[in-house]
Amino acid sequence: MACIRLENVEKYFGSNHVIKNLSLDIRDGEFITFLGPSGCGKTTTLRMIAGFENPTSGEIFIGNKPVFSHKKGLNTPPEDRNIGMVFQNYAVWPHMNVFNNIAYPLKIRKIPKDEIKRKVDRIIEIVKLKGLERRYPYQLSGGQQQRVAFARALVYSPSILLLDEPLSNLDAKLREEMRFEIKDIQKKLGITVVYVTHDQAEAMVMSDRIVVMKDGVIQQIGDPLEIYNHPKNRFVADFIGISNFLKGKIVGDEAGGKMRVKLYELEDAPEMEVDVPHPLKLKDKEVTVVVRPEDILIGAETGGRIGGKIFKRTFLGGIMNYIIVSKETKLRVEAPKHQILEEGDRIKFVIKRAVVVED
């Protein structure tokens, strides 16, 4: 058994408070991100999971059993709590090479040398370093040394895998590469990963589900789809991807998960329908209105009424991002690459879908 839970954890580093109330539970074979900018406090909690952090209060589960209590004075050390973790800078020993860098956690265990040369054969077919076991790491590429790192984490059978932002050190293209290996490494396994990483699209490639945090307080916590088509909050959507933030009146009621909505910061905006995926505080009839780029079309055969023209225009390979201007207001928008407008022409556009946030 291998989930986590989490219940009203607090940090302090002296007055900073670092970790606000934070109460949550990781299923047995899930893979989780903590997603957030720096300073966030997802990296102080993945540290409190693996004990290297002491909460403030409350309390952490590793299965059915508590691994830390304050109430109870209850303070389990991390070579207990079974679990394994891979650091940002791989912290690989540079004086070992590739089989007794990943034997070291089996030798410091006292297992067999027969179990541990079975055990490390396997966990190195698993990671893809056959072949390099009689490599140093000064012989190694970055993710090879990477492939090192989480052999030697996983070698031992942990329960739970916990990465601290393992890509970071990577390149753009071994990056992308590393993220579907670390996903296909998990669903062999089976094994219960919590990840950490300010790397929206590493979240959202590899993750079952994201915890989107900021100053310490859970923002909201989803499948990826669930967190990019329906944001909670503003932060949420400006974090995730890329949106067009828009004032509008309420001009009626919320109905089935819906609300019709005037965009007035557009020129000649129709009255449209808008999601509402949360509950809603309003003080008053103005919300904030969500836009992705992708749903906005731009020409007169879509239907489109809301006016408009385009300011800048940037070729993106698969596809054009135009800026265009409606009123005073800068839209962001994703055409697709065939469709080539000058800067400085007048268009017409329809938004297909917009959500509307909390602030």
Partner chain sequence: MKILSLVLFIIIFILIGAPLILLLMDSFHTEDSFFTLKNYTDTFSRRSNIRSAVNTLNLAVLTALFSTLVGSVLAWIIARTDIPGKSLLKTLVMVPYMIPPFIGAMGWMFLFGRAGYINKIWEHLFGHRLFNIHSFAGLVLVLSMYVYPPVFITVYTALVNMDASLEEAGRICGARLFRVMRSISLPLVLPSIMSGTLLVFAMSASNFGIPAIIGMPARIHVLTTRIMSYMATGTERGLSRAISLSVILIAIALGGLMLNNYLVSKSKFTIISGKSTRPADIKLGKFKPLVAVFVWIFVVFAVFLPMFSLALTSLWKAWGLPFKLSSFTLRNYYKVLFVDSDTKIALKNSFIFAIISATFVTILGSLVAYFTVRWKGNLSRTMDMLATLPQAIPGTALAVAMILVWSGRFGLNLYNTMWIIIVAYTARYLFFAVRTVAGAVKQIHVSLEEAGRSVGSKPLKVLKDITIPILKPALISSWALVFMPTFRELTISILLYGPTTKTIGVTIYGLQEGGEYQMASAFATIVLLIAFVLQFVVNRCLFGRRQS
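Right, the form predicted on its own is done, so what does the form predicted in complex with the partner chain look like?
Here we give the lone chain, stripped of any partners or molecules.
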């Protein structure tokens, strides 16, 4: 088991600056996820930890041991970093059967035959591949191939496990199941996991902490709840979950992480207390406020004072989804499925929670 540390890591592809001064501490035994849109640098960062890409400058430590240092000219090759990795397309070797695929890393380490057998059998049990040892990859389903890739990455007890969008090639149902299984295996082995995905649901379910990235810069690091409830900026709020963005005018000074703002874009320009979880750089009296769809409640009985009109209704299965209009501002609202309102109905609503974000 090991922690990972990146210090002032920069990466250029030619003149393209893909990672910009990235520093990050990953704790021992932690499940950390790099989350971001494609091209944000998450896979590049993972591949730099693995040793397949070299930073242009900066340092990388695994278990407090430097594996890359631009200054010292140090670069440990991937095979000496004692890392396990599962690739997006699994990279199960087509010319070896399941057993040989999994046994390969042990053979490299010159482990005696009977011990190889024992270790492979054990890991095959864990990933639920029993009975398929003699099969070749072309005789396996996508899900089974993925289990082989996992087993191969874990069989030699590496100190960290790198996962590069391992679920993106599976169908929706299996993907859902695998999320829990991966988390289970990680807990059982206590291994440090670095996970790369663009799927926020995956990140939410599995991670201890999420690193949200954009254009090679870390936008926010935090546990899933914190990232969801207190997004640091507009990008994070937009990328994680659904957000309504409103303009607000500051009417009271900040105190105890709260602030009073006037939401002048809504009917009757209501005033309310909003969360200010992160220090703000204020230019003028204007701020951007994020309201999550489930934090808006419709109906006078909920204490609603703000006037609006139902614009559109869509049924999503578990919930009823409304778009309401209040003084030309459209808001997305999630209501319980039994609350049925017609398009065009006049309504009153209340905003239960709102948070200020940087633009």
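All of these numbers come straight from a predicted model, not from anything done at the bench. Positions refer to the first chain, counted from 1. Whichever C-alpha set is largest while still superposing within 1.5 Å between the two forms counts as the rigid core.
Annotation: Cα of residue 136 displaced by at least 2 Å between these two forms, core superposition.
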